[in-house]
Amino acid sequence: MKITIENKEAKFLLRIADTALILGQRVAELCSNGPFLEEDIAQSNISLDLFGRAEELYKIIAKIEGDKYTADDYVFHRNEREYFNLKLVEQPNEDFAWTIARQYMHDVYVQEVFSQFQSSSNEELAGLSAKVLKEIRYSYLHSKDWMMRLGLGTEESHRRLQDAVSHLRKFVEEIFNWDELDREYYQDCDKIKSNWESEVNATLDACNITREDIPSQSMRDYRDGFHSEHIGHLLSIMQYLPRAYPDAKW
């Protein structure tokens, strides 16, 4: 199955359907491998709003193009170039101080985002937004209290989310890089990054994590569909039943 995108801001929102649903998978990873029970409940919990979000997303693109594909069409039926994800969510749970320090980088952006999308004219997305940002809200202060127990935990600890920090740091420039799509439906495409650099910044400040310069990455942009070496390996995993029993009712 051949999916194409025609609308304009079925590729935008696409963009923001596919990065809910790649770090939900992510997040997914850690049920019953969570530090304690209580945070395996809440990683597990934060996945499944991501996972609903995206849903919900997809099925307003699907509105939009025609209702040409259902939502699954366009979760289990595409190729990694087929994705636009931000690189970011796609990166591994290399330790838990790298799972949070990803997680809260994510929230700030998207917390933004969809801020910003209560006033979009389209109903639908800007009904969404609400009930989104309740679970974004949640996400964003459970992140954050991690980001500061972390840091200002034990050397170990500060030393691992250190290290997450200065790995994932490289993949949030191309977040910036807007582009047409960016600022015709965001409202305010500056906002967001200054938004974003002036909360992110307080926190590392404040939990002691230094941030070295960044030199201008190389890597082709997300929006292209280009990502890192992680992406095919999950979607093997994520996309191994339906494409390997297409017909099967569940």
Second form
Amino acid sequence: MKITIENKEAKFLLRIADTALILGQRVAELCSNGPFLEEDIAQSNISLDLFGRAEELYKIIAKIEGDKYTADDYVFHRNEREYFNLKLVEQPNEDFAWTIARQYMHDVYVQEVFSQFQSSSNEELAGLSAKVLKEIRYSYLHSKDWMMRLGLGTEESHRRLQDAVSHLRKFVEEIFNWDELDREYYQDCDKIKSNWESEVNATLDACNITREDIPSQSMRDYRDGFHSEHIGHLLSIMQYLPRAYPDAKW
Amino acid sequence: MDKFQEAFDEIIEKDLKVEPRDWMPEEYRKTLIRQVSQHAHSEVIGMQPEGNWLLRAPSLRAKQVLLAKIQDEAGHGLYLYSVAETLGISRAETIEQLHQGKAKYSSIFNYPTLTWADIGAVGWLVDGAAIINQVSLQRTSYGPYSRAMVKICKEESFHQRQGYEIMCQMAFGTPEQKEMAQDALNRFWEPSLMMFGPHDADSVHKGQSMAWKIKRESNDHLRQRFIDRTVAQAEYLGLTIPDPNLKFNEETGHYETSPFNWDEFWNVVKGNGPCNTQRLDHHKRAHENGAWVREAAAAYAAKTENKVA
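For comparison with the form predicted alone, please write out the form predicted together with its partner chain.
Shown next: the complete complex, the earlier chain at its head.
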């Protein structure tokens, strides 16, 4: 199965859907590995929201594309270079600080994204956004609370959060390298960037995390299907069954 | 007999519930702590064999249903640790006992989930067996435990349906899928039956637990109910119960089975099953890796509470 996507809006939405799916898969890794039971349950909730969001977005994409493929086809039958998620969300759970820093930076971003989708001319997308924003709000409050706890908790938690933020900030630059599709389907790209920066900078200051200057990165853009090496491993695990048993129905 | 003992006996006699603040015999408390903490650990350790397939679930739907299910198990663990707390033992102590090997969990979770069909078999057979036991425990004499069971049973019946749905997909799927389904049934059948514990004649704690109404029905009684119910379900799937001696006894109205391999059962209970070390190590590792997170949360709470004061 070779999946092709023709429509511009579908291509654009695939970025948003893939970002939700890949982060959902990463967060699911926390299941039975959380620092305590309540947090294990919270991470499962966040992961479930992300999978649900991805599924709804793939359905919208499938509809735009004339139902040539199902949501599961998009998930299980595309290769590394055919995935268009932010590199930020495929980064591993090195420790809980990485999980939190990654989630927080993502949540602030998608809060802006789905706020703008609320006035999309695509009614399904606008409708979905209202529901999704409630979920993002919960996840955002959760990740922000943990930013504070880790940043201001103990020396060790501060050091770990600082390391995580310093690593992950390298994957932020590409988020705001807007292309034509972004400019067509967002009402205001610049606002996404300025709101993200003011919110994240304020939180990093409040939780005592420093922002070192990061030189401009030459890691090529996620919009062209460029990734870190992590993506291949994530996909090979996630796609194993449908790939190994192509005739099976699940 | 003192008045406290008399009041307790009356609660049991009248089928009322013993509540945390009521006086209870020390042995009653100990028995419950052992049973409830074992139950809590089973829920939590049980997350691992299912979690083994979470990242490989073959559809978006299967992924979400399985994750929601495992999340429920974590929630059941939470209720049950809270029930244990009402008996005077903290969650930290309970977990410490698990790590030291003093507290057990259901031996079924020491078996590996080797294929996706095992996720079906675990839901169908393991949760199926657990429900039969837990439905019976809704009438247990300790109030908080009984109420936890009522809530848990509602979710468990959804779990069993999730498992049976996977078994249907597999059994009615491609020949390879059907083979996986039969293989899963072959491996999980007998261990599921042994989940109900030793035969009544060999059960150490049975007499007193029944007298105190902690336990309401005997192991063999519950096991028989499970067998009778499950054989028909396997027939519908077109799968064969892996027991050449399985037969329906017209007189009793029950199925009869071959004797179980109790040597294997006890050896796995003692720690020598396929995954005992792996399961415990996984739990210890997650707990140890989370220590700095729990410390950070406590330190932050202390700092911000001081600020308010």
